[in-house]
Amino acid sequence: MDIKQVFRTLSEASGVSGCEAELAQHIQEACPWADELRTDKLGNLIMLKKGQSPGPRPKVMLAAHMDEIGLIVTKIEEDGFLRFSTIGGFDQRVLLAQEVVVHGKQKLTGVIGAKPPHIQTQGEQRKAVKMEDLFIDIGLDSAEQAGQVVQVGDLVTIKRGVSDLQGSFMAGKAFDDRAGVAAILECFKALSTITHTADVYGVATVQEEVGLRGAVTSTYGITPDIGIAIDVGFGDSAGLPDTGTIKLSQGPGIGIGPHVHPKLLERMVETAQEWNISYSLDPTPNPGGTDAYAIQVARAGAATILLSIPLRYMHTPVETLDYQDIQRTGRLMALFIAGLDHEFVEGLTCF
């Protein structure tokens, strides 16, 4: 199985949230390592990998969200023209002149427009166009012909093919957290060659740019041991300081805050550094904006630590990253994952 195709089509297919199920069967037919494959009613896809040890064994959960920011259309003008809002934290700056998919009755290609510069004010050059200035072209000139194929409430997702960028870097919409989800994959992949003692479920969690949803429900219906989230972090670039950034080709950063457990900081540090795995230090004195803060809470909690893929360019058409980085985490993960048994387990509650 080739998971860096796999990570192409799912960046490159639509799943804004609340809509995952499209993203879930790509994820499932991509999982042959899995030992049981199943959808909660809140839509999540948990991929289970038992341990090799007679029962009750520990259970670790892996978290990456496969939602997308999008689009939703909030209105159809007289003119056939579609007005709309954002799902999630889209940056209005990035979506002038970006070819998106509206997702009606059929699939419409569509392009994002606004009044063009030569006939603007002088003031308005100098500024973003307002979100309540763009809209939404299908090719319709009128409200009766656009509402045979459009409706409110319809989503909306940029319409943009993956590219490869020199070496192994890539460039695509959705990175945020789809590379999570390939980096699970890529985890199931090299646990099918380990002998591990947990069983081992992996999450592509739903709803996550909309308030941590999926991980919520997931964690509950689980209750692991061990959280493990894997997101995206602020990859480092032209013009961003050293410190809040994570530096590509360097492999993920390891969270350290108050959302980690400071045993398996520890532990997760020690693995990088036995099997020769670059990783990065990341400090977030705030957390509570990835699936970490949903697992660590979910119950009576669980023991969470956070890896983030370094990622450029976040909530935008083209995010930028360095697909070794997935390689990475997910070999890590799997190792940290062969090293665990029940003693360190249960040392878990004892600092």
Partner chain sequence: MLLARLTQANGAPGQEGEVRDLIRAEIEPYVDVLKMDTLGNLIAIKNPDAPGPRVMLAAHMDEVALMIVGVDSSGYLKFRPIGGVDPRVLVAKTVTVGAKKIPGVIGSKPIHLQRAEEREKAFAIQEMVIDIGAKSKEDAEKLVKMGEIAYFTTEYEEIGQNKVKAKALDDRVGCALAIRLLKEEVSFPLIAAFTVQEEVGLRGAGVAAYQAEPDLALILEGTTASDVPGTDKHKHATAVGQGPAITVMDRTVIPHPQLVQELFALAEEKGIKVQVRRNTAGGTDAGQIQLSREGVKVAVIAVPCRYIHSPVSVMSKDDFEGAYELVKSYLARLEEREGSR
Second form
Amino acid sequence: MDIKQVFRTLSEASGVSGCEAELAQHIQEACPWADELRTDKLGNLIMLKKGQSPGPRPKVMLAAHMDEIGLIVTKIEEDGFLRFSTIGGFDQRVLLAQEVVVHGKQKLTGVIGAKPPHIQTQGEQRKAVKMEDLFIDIGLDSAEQAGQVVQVGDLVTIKRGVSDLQGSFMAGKAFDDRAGVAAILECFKALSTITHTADVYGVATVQEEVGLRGAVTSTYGITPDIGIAIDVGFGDSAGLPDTGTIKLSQGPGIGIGPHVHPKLLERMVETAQEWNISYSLDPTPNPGGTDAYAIQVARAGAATILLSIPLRYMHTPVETLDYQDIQRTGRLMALFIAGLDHEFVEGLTCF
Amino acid sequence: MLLARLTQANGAPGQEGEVRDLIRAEIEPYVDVLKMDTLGNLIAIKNPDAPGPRVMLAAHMDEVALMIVGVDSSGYLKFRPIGGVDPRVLVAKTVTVGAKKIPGVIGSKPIHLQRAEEREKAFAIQEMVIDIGAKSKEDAEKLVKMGEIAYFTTEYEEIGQNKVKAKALDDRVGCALAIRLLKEEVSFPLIAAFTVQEEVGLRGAGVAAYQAEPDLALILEGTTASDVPGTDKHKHATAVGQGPAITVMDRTVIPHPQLVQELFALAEEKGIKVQVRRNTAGGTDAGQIQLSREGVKVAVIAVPCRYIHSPVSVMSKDDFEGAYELVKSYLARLEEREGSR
Amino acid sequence: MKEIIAQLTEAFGPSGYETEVTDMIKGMVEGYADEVRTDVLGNLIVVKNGSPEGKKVMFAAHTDEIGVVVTHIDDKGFLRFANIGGVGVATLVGNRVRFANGTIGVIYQEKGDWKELTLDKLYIDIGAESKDEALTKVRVGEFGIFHREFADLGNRLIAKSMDDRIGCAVLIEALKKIDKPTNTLYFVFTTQEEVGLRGARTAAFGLDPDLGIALDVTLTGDMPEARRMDVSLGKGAAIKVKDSSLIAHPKVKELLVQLCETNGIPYQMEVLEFGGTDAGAIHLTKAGVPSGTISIPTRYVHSPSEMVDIRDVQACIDLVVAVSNQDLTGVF
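I've shown you the form predicted on its own. Could you give me the structure of the form predicted together with its partner chain?
Let us now look at the entire complex, which starts with that chain.
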């Protein structure tokens, strides 16, 4: 299984928060290493790879979200243009002149338009276009025509293929967080050749972009001892300060903060050093914003850690990363898991 | 003195170890069960299997502080607040950094070198650094690790008319109250949850309540007092010296109406001065505890503290004693009720 | 039905203090339910048993309403207050407040610019001439509601707290029409929705349903120069696609659409750009509950004069009845 190719397919597939079924199907087909595969009530895909020891075994949950931010049709105008709102955090300035797919009765190609600059005043031109002034043009001429194929509530995704940049750099949409899903697959593949004690639950979670919702319910169902969230982190790029960013091509950022259990942090860093896997440290006092936050407080709590794959231009259709960082993340997780045993897990409540 | 030792211990959200160790040593002789969970909550239980209502006292161990997030090329430490800190209170304070307790200061540009208009602007957090006297980045990195915490160095001191000044009164007052109250003799199950990570979103309390499964919980807090010059009376959330404050609503919780009524009635009966918390901003662990499982009856009893979330806060020892008396009386009332069953 | 709506909307029930409303509903459902109980947060749970092979369906409508809490009484007997739930300052000046004991007050503002009006520049005058007199009527910490009577305009009705007593009315009327449902139904009249979907969360944890549906109001865009929103009064039940608290489970959304189509119930699709309902709490319960929302289109939400159309209300009742009798085996 060529996981890089799978990653490409996943990125180009559509899965706006709440409608991730197509993604789940692709991922399921790309994971021959799992002993069990199931989808829970909210649509989280759970891939279980059992440990090689007599039970009960420690449970490790790997979580990466498969949903992406997108748009939703809010109104069909009389002349057939579609008004829309967002699902998840979009900077509306990147939307202008994008090609989109409207997921109506069938998939429809559209473009995002606004009032042309020629007829705008100079004052208007200096300001960013507002979301409410944007619309989607699907080439239909009346509300009646459009109403045949589109209804209020239909989803819209950006139409964008993956670009291969120099070296192992790639650009595309929805790398946030299909990159994390790819890292889980890399980890599962690596684990197929390593002995491990723990049961590993790889979870492609739903609805992260609208509030970590899939992680809340999947964690409740699994009740892991250890939760590893894999998400994208702010990669270094032009105009950003060093503080608060992680460098591309130097492996995952390992989170430090209230959302990270001190013993997991210590062990993760030791593992990286022992196997010579590059990593950055990624301290943040603010624990919210990733699935780790949800996993940590489910039921009686889980020990959590966050791995961040460095990514540039987050929440735009040209998200950019180094595929080797995904591979490094997957390998690091596999080696970390291989080193886990009962004693370590029991020690997580000893401070 | 217990409160002095508690406030001088350090415990940022997620790094409550020092406080937890101190509390654990204090309460060990009085409780039947003492356990910790993966988040670091310390849960103590008396009479775990006794009949009667499961009553929980909850106080959070963590305090707001500063997290080290970078070292610049000259060896200055960059930091961000962990929990809600007004950046304006940070200038020209002393701190102690990390496991090695390295002393440092938060410096700023001397007044002589500033233009007049500069002084009208507040310092932004990005402009501030901690100076530990390191000569280079390498030098600093030998002493301080990424993610370590800088704490305020304020010493506990009794001042004025029965007042106390200290750091971290929010919520070491609650911890001190819970520790004292655990010494009460009761026949029903009494739980004390010393929670973690309250200041970054009430993170520990829900997890603790899920495990302890209380029927009723009293959340013991240090809360904002705004009885200071320049504040309209109708904006005083609480006033120092007017007794413990009872919450009727905040951003995270509307406490159980009957329980709140009972507390007011009890205070009147026992002649304990209490006040209503007269502000609905802010939140407490009660918000998470109330919504645990199928729901828990909760009330919040708080000691008013001026200047919380800053390096130094001020409270009244009388309010502290009032809070203690009120909760003690409530436990005694429950005991009477259970005894008569 | 209008009589029930009038009674419910005129009742007193700020978040956390909903007993008057839940007691009233208890009376209204008497004789129609198999079991009625209340939980720690005050949620009223009305159970109607279904057939053994049926699913557990939780319907939620919240009993609480937005209001005020008294934070200060000054020497002259004027009250200061904070909001309970989402209160728009623009709706307050000159409006009236009522407390549990019937005390009425008028809200007015300090001098100053309208544009800079904030809650802390408003006060309540209960007609007291001194602090002592005020204290005989109201205490600091006491909860109040916005006072306004119900008005019947024909097809359209105006009242305070249509949000969400109209949802309560829908459930009560639906319950009366259901004899032997396929599914076991939990009609939950929830508390503390306006302050963060709190009652629904603990109720759902206890019930652990197979399907969750909230009945709540939604905004409309059919007024002059209104914010863009493709929901109108009189066009039927609104089936929610998303709001800030929930993305409706695709299967729940499809079920509701299909039931409207097959039963000839008028409906419209709803995308709400902010706000939330109890379904937001229900769907995150335990390992997850597929959930959706049936919305009653309502103008002027969170003002003391919220307007609904009785034909939309009827459509919502019909839809609840249809869900109750639908065989959901293999769907959820």
